[in-house]
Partner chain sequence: MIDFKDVRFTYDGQQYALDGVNLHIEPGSFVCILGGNGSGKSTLAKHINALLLPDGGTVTVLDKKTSDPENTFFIRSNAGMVFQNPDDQLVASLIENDVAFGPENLGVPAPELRERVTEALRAVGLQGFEKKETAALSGGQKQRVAIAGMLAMQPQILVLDEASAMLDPRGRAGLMRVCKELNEAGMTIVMITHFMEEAAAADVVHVLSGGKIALSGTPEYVLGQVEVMEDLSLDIPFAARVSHDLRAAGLPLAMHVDETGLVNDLSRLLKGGAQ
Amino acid sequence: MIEFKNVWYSYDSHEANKAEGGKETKGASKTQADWGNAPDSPWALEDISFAVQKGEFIGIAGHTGSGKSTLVQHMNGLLVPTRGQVLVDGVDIANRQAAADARRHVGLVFQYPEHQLFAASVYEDVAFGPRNMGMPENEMDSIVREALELVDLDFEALRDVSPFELSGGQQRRVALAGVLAMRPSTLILDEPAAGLDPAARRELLALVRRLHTELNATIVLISHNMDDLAQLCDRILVLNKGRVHAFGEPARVFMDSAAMKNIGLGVPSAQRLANLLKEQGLFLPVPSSGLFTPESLVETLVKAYKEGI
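Which structure does this chain take on its own in the form predicted on its own, if you write just that chain?
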């Protein structure tokens, strides 16, 4: 559904062109930071190739500066590759019209989306995107109602309320509803739970899971939380210094905990504890999934205890 073909991207085309020509660049003699691109690196993304299939739940991980947000802004044409191609449903979205068409199907929710709320009422904020897309005005009530219901907000109770009078969690749901109102088949979320209290965070991630399962939406989720990625995602893309470090099922990606540590990332907490126990000499059979969850680790430890291991 979304395919990256040898994508390179630079925020500074002049420096990138110099680097491509083999000449000295502003950052060529400097050592990059341990994680992420150095501030003077000409390339934010380097030779990225992968594909997201319809209906998948894809996670994206990487240290700050590794290129995660830059990457997802290519998925609906907000950014255009300096080199390479991004295809949505087989169409290169490098030109404006193709990118505009892609944005009808690929919705992007930035980190702290509530900062983008602006209208006098919840209704007007949620209706803004659909109106810009030319959706019929006589259907707007049902469009807004449906979007608010998807994020568990009451249409009648909130339609005329200012979004700035709502709690932080409710504001984030309104912002998400504004994207869902455009009825995208793919939803990209950049750290959607950032800054929320634990209860609101759990509720929001449960909502994202439900959107995936009930609507069969394709989900792309950026997160620093390895537990969330392991539990939610079909596959995980790990970025390091603008390049693909790993891409595959969670068990495969988290198999090498030392490699993840070397790029500033960890592994899910249950797997991390299992690894520590193994280092202390406790034999733990590998679960069928290849990756321990809190539940499977507890079950394994209880069994080991009963068997006197």
Second form
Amino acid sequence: MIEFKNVWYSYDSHEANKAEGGKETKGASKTQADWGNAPDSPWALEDISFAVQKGEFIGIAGHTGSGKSTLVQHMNGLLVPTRGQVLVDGVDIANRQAAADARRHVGLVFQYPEHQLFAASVYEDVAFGPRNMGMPENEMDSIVREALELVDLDFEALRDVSPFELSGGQQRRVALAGVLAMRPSTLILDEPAAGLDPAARRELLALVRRLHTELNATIVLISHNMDDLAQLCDRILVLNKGRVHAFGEPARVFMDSAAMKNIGLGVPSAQRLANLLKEQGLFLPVPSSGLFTPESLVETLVKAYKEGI
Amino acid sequence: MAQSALFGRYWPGESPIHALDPRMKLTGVVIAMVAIFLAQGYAALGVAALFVAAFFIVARIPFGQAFKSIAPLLFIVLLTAFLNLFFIQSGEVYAQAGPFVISQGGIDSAIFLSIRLTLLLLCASLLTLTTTSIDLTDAFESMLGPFARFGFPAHEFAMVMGIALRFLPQFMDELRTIRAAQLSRGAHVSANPFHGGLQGLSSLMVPLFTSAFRHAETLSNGMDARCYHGGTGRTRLDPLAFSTRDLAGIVILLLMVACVVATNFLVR
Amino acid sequence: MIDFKDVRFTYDGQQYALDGVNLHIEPGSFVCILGGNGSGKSTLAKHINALLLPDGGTVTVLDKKTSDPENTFFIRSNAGMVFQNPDDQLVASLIENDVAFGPENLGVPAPELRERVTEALRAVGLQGFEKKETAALSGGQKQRVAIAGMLAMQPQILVLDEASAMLDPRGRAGLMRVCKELNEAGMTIVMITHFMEEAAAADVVHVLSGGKIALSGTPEYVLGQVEVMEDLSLDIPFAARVSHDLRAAGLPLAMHVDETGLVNDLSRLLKGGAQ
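Having looked at the form predicted on its own, could you now put up the form predicted together with the partner chain?
Full complex below, order starting with the chain above.
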């Protein structure tokens, strides 16, 4: 379980404290890069509180600069809150040792993770994490094999191949295996399908879903794609300007389409179509699980056509 | 991510110093450095420091940012100070341990050289803070131009430098991401190289190099697509041109040299 | 304006990345080339401005063959190209210097350079950004600067090679808007992508698979071929998916690729059904 308790974070804590003191920040802060959508605020995260339960599939939405990447880097102690606490299984991970321990349980897969491959062979790269974690060397073969099989790669065929000779999609799987090999109970994925073509994208999301159901892993998925989030996640955290805009089940989060649009996000395609119909005076009955898939929309429409609205 | 003044990074502005011809600034930095080297005592160094401070004020760069920009290089200053502190023996001796002696002379030269080096670094930093990489490379190209007839690739040299400066902030960002990612895999990236650190180091460096190659491929395609074919026949958005302002700049810098030298004579 | 005749190309001498491509692109059109990874779509894009030359067949751009080195600069300055990674293609630290890079290489004199930079930035909605640093921009803004850098060469064709693949939805929408505006002002746009919404906005869509053109036509026609597109492991737009499934379930609907059309049709049908 990962718990955020009133977490504030600033990349420049000095600047942040100055602003807190009521003093005007001028000069340097004016030329600061626009990392978010509140360039005047020195805070990248403001008063974030929420908890991820064991075995949950959590989605994080918010457009570029809303603080998503900053937030997830708090989950394994890469960043330490300027104020507030992050607890992993009840332990505050603010100190180095606690953070190092947390990284055994919380695997973080960055955007374009294949850009972090470095070893001479697939085997060595995948074994890097487990070795750092002190996992026993005589089990390494089975650890690496298991991780590669989880991402549908052939251990025997690829173990001695250089990761740089693989295709982009395969490289991403190897990178993912490198994190899975540490056998984390929680897996955080930052836009895992970014830059992939539709086929590779579908496969990767199916893989993530499988990791959740088969390994019972807790999953935190950052995505721009509202369809994916709505279909995959138990709950969705929506960030805006470093603050929690909404947190809850997809049906609840997407209920207010206008609010989502206001912060630069959309709603799932099916719901968008239902909203357009609503504007024409056609109110579709929304099933309790929400209108998130083409299948559920088609079903609802067919029923409406046959039975009338 | 918060951006601040960094050595080698441009600090956008429209001050008189920003507006100077980069060739003048390049020459000017050399003159200012000569002045700093000529200073023989604290008084003369103080005069030089006043001039440097004035330059930063005119350039509208806050002192805090000025020092922040040279912070990564301060280890050179510290190293020099330590070497002087321990190895120069003259005047009263305060402490001694084996070959290491702390004496009045050592302390004096440590302080003096630290100030001098800091001023030199500030001058170099002022140049890069107020001059875009393009201007800087144009200035290099223009000033190295005479050597081109001896086969020196002045244009190519300048182009390479400009691109290196353009990619510097990006590589810093990438390195930060790579480091965070490897830390997430439990890497000992800050540990010593004899304790698993070597692999930790390569886990940072190999991705950085592969990323550089990846960038290079698109970059060269992009430059081809924009009809890049070397320096011949190229025009400039802002052709370099000396103005009276640049002349005034040189005069002020010569004045700095004169003041420093005069102080050397007056205060002994 | 652009003609591919039996174009074949191979990187390694064994496998053809382009395997007999025939393609004709009309002046002023908005053309989208769809394809999965490894379909050859980026290879095709690089042939349009002579970054790659065909191993077999000919590519003609504005009546000039790309294979003749004499034509290279003419073709490159008339067919601007924007690449996938926004971080890789900008050469200068300041925006104005980057936008000026192309025309500088063409030897455009200084006063006109300044005008071209201002005009190009205005066209992509970044007026007043001249003195800003490229490093401080968002991905979408960087891609627009890259477009401005091409516009400053005053090309007649703009090729976007998966230029939106690394952008977030907002950056993607901004890029699409700029392309639409340029197209309305007469620019020929060739967009290489695997995003279906972008394809739905084009005049003509070509689907590339295994180095061959597998399907060509209006977006309505191409994106409506649900089974074919799925065989090529491509997505189809949401509206096409829904109208296809509704038709399969027996509803008397036309095939739609855009949502407005589908909603209007549905609205008519359901309101009629209720009466």
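What you are looking at is a predicted structure, and each value in this text was computed from that prediction instead of being measured. Take the two forms, superpose them, and find the largest set of C-alpha atoms that agree within 1.5 Å; that set is the rigid core. Positions refer to the first chain, counted from 1.
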(request) Would you mind giving the Cα movement of Gly290 between the two forms in Å, after fitting on the rigid core? (result) 3.2
